[in-house]
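What follows is a single chain, given as structure tokens, in the form predicted on its own.
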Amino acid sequence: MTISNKPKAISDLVKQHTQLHARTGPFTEELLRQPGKFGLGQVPAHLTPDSTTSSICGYCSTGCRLKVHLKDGQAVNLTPATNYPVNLGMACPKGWEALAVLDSPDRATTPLLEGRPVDWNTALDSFCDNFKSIQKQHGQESVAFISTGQITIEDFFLLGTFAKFGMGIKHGDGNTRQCMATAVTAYKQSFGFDAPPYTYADFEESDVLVFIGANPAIAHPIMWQRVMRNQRNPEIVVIDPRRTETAQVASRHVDLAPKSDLPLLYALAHCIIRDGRIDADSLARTEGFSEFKKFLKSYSPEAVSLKCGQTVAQIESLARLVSEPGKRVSWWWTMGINQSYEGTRTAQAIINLCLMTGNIGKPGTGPNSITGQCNAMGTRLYGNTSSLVGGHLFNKPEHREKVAKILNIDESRIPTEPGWAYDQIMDGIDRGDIKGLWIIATNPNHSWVAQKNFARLREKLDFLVVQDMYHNTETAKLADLVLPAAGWGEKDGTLINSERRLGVIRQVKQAPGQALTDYRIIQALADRWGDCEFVKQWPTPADAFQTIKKISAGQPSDITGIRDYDHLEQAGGIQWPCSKEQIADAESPLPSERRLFSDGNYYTPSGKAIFHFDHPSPLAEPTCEDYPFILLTGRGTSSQWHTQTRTAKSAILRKLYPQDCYIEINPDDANRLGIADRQTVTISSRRASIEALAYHAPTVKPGQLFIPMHYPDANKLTHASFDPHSRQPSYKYCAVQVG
């Protein structure tokens, strides 16, 4: 849909204000036209010509730094920084080209407004006219926004910041509700807060590690040589339907069947407390343990064995395993579990068993989540959207006060209590109460589950904005403006990893054409769109990061200690809590590495880790006579990301893994349906088919299928049910058939 084919009011309105107004006033000219200051000129000031920066990596939540390399000005390479706490002189093949994915003759140089080039001008005008027209045509909450975990924190908090408390958007979220939703809404039931609470030491020091529903050695490979580097000779198991590349290495493979983690999670737990071992002093600091105790009865292992695909011998054995007193036992998790139905009450299985054997708070334990995207902590903690600025509550009046202090707003701005998820949201489009849509720096024409339903919904909207580094994701090519952004590498900031620390990225190359920081971008929407003094607050990223330590002041999260960029440069990167108060004796500065809960006090109103638990919930589309394959998705190769809309603009990536979309069919299967290696197959759900490569793999069992999640037509066939706490997708299952 175009814009002129939309409500005349809306069609005329921004003909005539483009024709007859150029709001252009001081502030914003000097967002538009300045060089170099504003991601439009020359090499950063802090750079010479020939000199060597640092920049955290800015594609997963590991957090690598990187040297990048100068010559002549310009940034020419990349190697891994040596001395960095995190990845300790290693990157994976998507940190070595990050620099190359910016050359892409795809990006976004100029606005475009109904697919023509036009002014930065033209293109302020088009939002904010479009916007209001809308809110005022059809209320103050008929417009939303959609975030990411790709941009910095300084990033978010102006997003947030203007969108909510300057355009009176109460509805936004962001694309990490696809990926680690269920993890913040476990923590924060358990612990009082969104606290991952372990360190990337812990993969060293552990003698068990248990992964479920994670495959490191693919998805977080600098996480997995970590892993490697553990001298204690640890035992190694992971739990996944699927023979993945970590379960192929490691020491025991738990290929249970798919969705019933949660029932052999209750089977661990009620073996560990019928043979007595437990850990008094953990469970003397948490509530409801005698209530779990109770709900455990119904789940011996002779209860759950067929329905996990275990013996009852397996399950016994795991039990004593994960609870062998005075042994160190870390658990890990990623989308295996998050992107669940039930994905939260599953991650608290995890934790309670935790809290049970006294795994936490102590070197190589843990229930330890890991992160996907590169800033998903910073957009949890400061993206004003499942929570307020740095994770304050909405409905709590005096952390209103505060922030609206702390941004020198009036407090009417701030919505008492939380808007809707992205799933809600896209409900909202559908009902029609929602008809204006800004989508900045993410693409859910190809991720959102069931992902036909995203094109059509799309025709309900009024007017769809989407702000990006490329002109032509699946997303961009529908929208009726897109904003050119800088990427990473074009913009300074900070990013927070999975185990907590800020790091800072660097700006050391120029944005192509017209293309502007996002801080550029939203800074210039807030002047065009009024009423938003607040704003001129912050006129660079470093401004805001001071505001937003004085929002942490007295939250678990607190970082009043940080100083500024260069602190966390020299110091390695800095976990939260960092709070002044820590550090005030500077002849004993913070260790490197910190873990949450080694005094076994938690966040919540009587310090106590609190059990929750669920009996678990019917599969949200079972398998049948015309649907009899369950088909898993996952990561393909540690050279795609997501949606590729980066790492597809690589040649050297794109050499790494398969250009067609493929699925993987265990040979049994095959056989039995005449279905050749490498035969291009037709796999269809009750959703959509699509076409795919089949490969014979022994490593997926008989009657499951799995298909990499980075190729468009994988989301095709998702089915879209949602875990009721966390409002997280369910990516990894559905029922589907193949011939």
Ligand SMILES: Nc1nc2c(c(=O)[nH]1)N[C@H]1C(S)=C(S)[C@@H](COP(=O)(O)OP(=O)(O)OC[C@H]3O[C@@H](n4cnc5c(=O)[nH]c(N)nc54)[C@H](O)[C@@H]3O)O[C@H]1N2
The other form holds:
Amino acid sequence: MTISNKPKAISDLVKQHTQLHARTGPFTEELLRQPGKFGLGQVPAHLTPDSTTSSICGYCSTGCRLKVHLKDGQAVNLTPATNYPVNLGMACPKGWEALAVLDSPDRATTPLLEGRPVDWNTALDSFCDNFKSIQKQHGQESVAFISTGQITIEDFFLLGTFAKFGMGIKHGDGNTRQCMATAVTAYKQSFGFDAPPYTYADFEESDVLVFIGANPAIAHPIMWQRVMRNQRNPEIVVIDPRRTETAQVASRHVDLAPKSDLPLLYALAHCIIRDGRIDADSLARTEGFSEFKKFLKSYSPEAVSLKCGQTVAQIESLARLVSEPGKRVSWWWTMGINQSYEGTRTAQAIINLCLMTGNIGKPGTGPNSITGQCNAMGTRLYGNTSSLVGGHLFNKPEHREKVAKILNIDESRIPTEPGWAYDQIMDGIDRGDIKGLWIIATNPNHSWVAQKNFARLREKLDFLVVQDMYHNTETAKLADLVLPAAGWGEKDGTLINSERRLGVIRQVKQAPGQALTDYRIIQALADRWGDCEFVKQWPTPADAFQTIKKISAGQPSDITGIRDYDHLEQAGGIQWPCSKEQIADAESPLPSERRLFSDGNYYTPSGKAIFHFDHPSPLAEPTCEDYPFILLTGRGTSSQWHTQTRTAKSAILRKLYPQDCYIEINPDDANRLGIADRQTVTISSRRASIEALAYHAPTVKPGQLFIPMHYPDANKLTHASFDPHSRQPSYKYCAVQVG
Ligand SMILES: Nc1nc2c(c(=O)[nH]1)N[C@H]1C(S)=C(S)[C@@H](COP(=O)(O)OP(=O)(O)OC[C@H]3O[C@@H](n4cnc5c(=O)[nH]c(N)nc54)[C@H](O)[C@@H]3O)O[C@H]1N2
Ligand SMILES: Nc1nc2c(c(=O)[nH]1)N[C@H]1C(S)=C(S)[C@@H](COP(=O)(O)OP(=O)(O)OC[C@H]3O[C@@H](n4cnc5c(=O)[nH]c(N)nc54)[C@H](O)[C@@H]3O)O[C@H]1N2
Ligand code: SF4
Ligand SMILES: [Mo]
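Okay, that is the form predicted on its own; can I get the form predicted together with the named molecule now?
Below is the entire complex, every chain and molecule, led by the chain shown above.
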């Protein structure tokens, strides 16, 4: 239906809703076989034609709630919700423009097979025939999937159960490997579970906030607004090689040498121990401190000063600031830490500092990893990639038994170990072990590190399926089969934000043409694949949510106390854990902001947190005479999202960022090399050469360059080195030359 200005009779709309609602009911094959009779429903039946509902934003992990205003039953405008504990009436440009990007001629409106529009029946047959024949010829493990942090928990749940237990896929991973894998691994090893401990109120309740490898003024603007509401006159420290937008308004900018975080953090720990600024109560809840203390002996400020590019006095002063007795200190990290060849140990060095100084489990404290995508935490818990659905372990028999029982499947369908990580899947393609690949809601031909040229790898695949909102992403253009997906605003489900809060997204618009929700696509695929009767247990996302709750029982991320979507909406979102017992025991409703570990109990077998540490490793690609510049990458503006398939569709957002690929270079370097401001230059790494405009930027230090990741050329240059524990790529350091 198109948006019409003419008011419609209510009876017509009700009739239309009823008809369309029938199309959103359980998936049946007959529906699929009736041309024009399938697709998404119209607006949910509970909405009146001209009304307001709400939905969580589908971009970043802040998880702002947006009010959606409808006319004639279609969403026409968005405003930020004022009564939601996350965004308190604020939104950033991407959120405001979230509807605009849905109406684009680039939307995939029919399945495409070898570039030609086909009907769904042909598409489903092609998916099943091709992947089955690859599995028959090359073995069950020769088909893999790569998913995302940008679909709903219910989508993940269905995708993971169908792909792993239905299709028998062993190797599946997500774009979250590029993003959160380091934080996940660090928390799992240190706390016994992937458990970011904080709540957003901590932004406002800290005396000292340390942002390390994070640029929230650009990447999490509404979290940054929460910092600006802090009434405690806080010290704000930014540890970043660049003088970022965040660093410019901080009280202290630590412009450390790129990738010297680990020695710097160890030096801080060294000083804190030397000065006796340890919190004994907190330490009593830990293991491994005496070994850590011994290990730190060689990390005096004098020893690390040169490497970090910080004076001894600067390091000493920072150590005092982050261990001030009686002060609440919180640490916030993002990709400057996670995307490193030694990211896990660096994240754990932050965790160690908080454990030593008692900055955990109390207001305004915490070793806090800020998540990236809207549902990165949902994929971590329910994506069925590195952990078994619900944060369980593939290699734990009792976990497999529990999950199999709840899903009503034979336990033998559950693999006994996790599959390969993203880079291992890419290597598998290169070797010829992986012949079929299914990509859902990610764009690796732009975003994946220059490990292998994705376009070249594609030649080695017998069949590539891309399931996306748009038919012409860099990756969809290479696909044999494109499955047209509905996007945010065109489907129902739940997301988990950075502070562990579950929130609901609502369908407020009809997807274009024959695009279907990811949920419906997976149902249809399972139906056609065969021997996947179990998928029929969850006709709608709301049904899947009830099973997801059951799976969460007894886990640290227990959500058995959440009734349903309405409960989540009425409560203003709910943070995990929220068990049945917590709901039943609570004399008053659960507070809307909760943090973990206030009782000093961790999720490790001993109940204690564990100190992890290792000496820093050598740089994977140091600069040299031929490649004398360090290339940093990251987010450019708050109006650009990743590979730009969505944000580039909004005329308003397009006005808010440079259209052409650019690099930032220190004016001294530029003048020395005779490079004028906005001159086109060539930047070369050992992998490739690209052209970009050079912006003179004093915010970048001499010897360094910064390139935003939003332009497809950025990842032609990057270097494929990986953290050995998390297998996250080190996007933020490689050697280049400019001329
Ligand atoms: N050099 C460099 N590279 C980086 C980074 C960096 O800092 N530097 N950062 C890395 C990080 S942290 C991340 S998270 C990745 C992001 O990398 P990608 O995941 O590749 O980036 P997106 O552009 O978000 O791609 C999401 C895709 O999903 C589609 N989509 C959106 N919603 C839906 C939906 O509901 N269903 C379906 N089926 N499709 C949908 C979009 O159209 C888009 O094509 O990039 C990584 N790459
Ligand atoms: N507007 C916008 N917002 C986004 C996104 C987007 O694409 N656009 N993406 C979302 C996603 S998925 C993610 S993961 C987050 C990412 O959010 P952030 O991690 O905050 O963003 P980045 O710019 O990738 O990296 C942060 C900083 O790390 C610094 N850095 C580089 N190397 C080092 C180092 O060795 N040490 C230290 N300490 N710092 C270093 C960079 O200079 C950069 O300023 O943003 C989310 N929000
Ligand atoms: S800050 Fe993030 S969640 Fe909030 S409106 Fe912007 S993109 Fe959406
Ligand atoms: Mo990310």
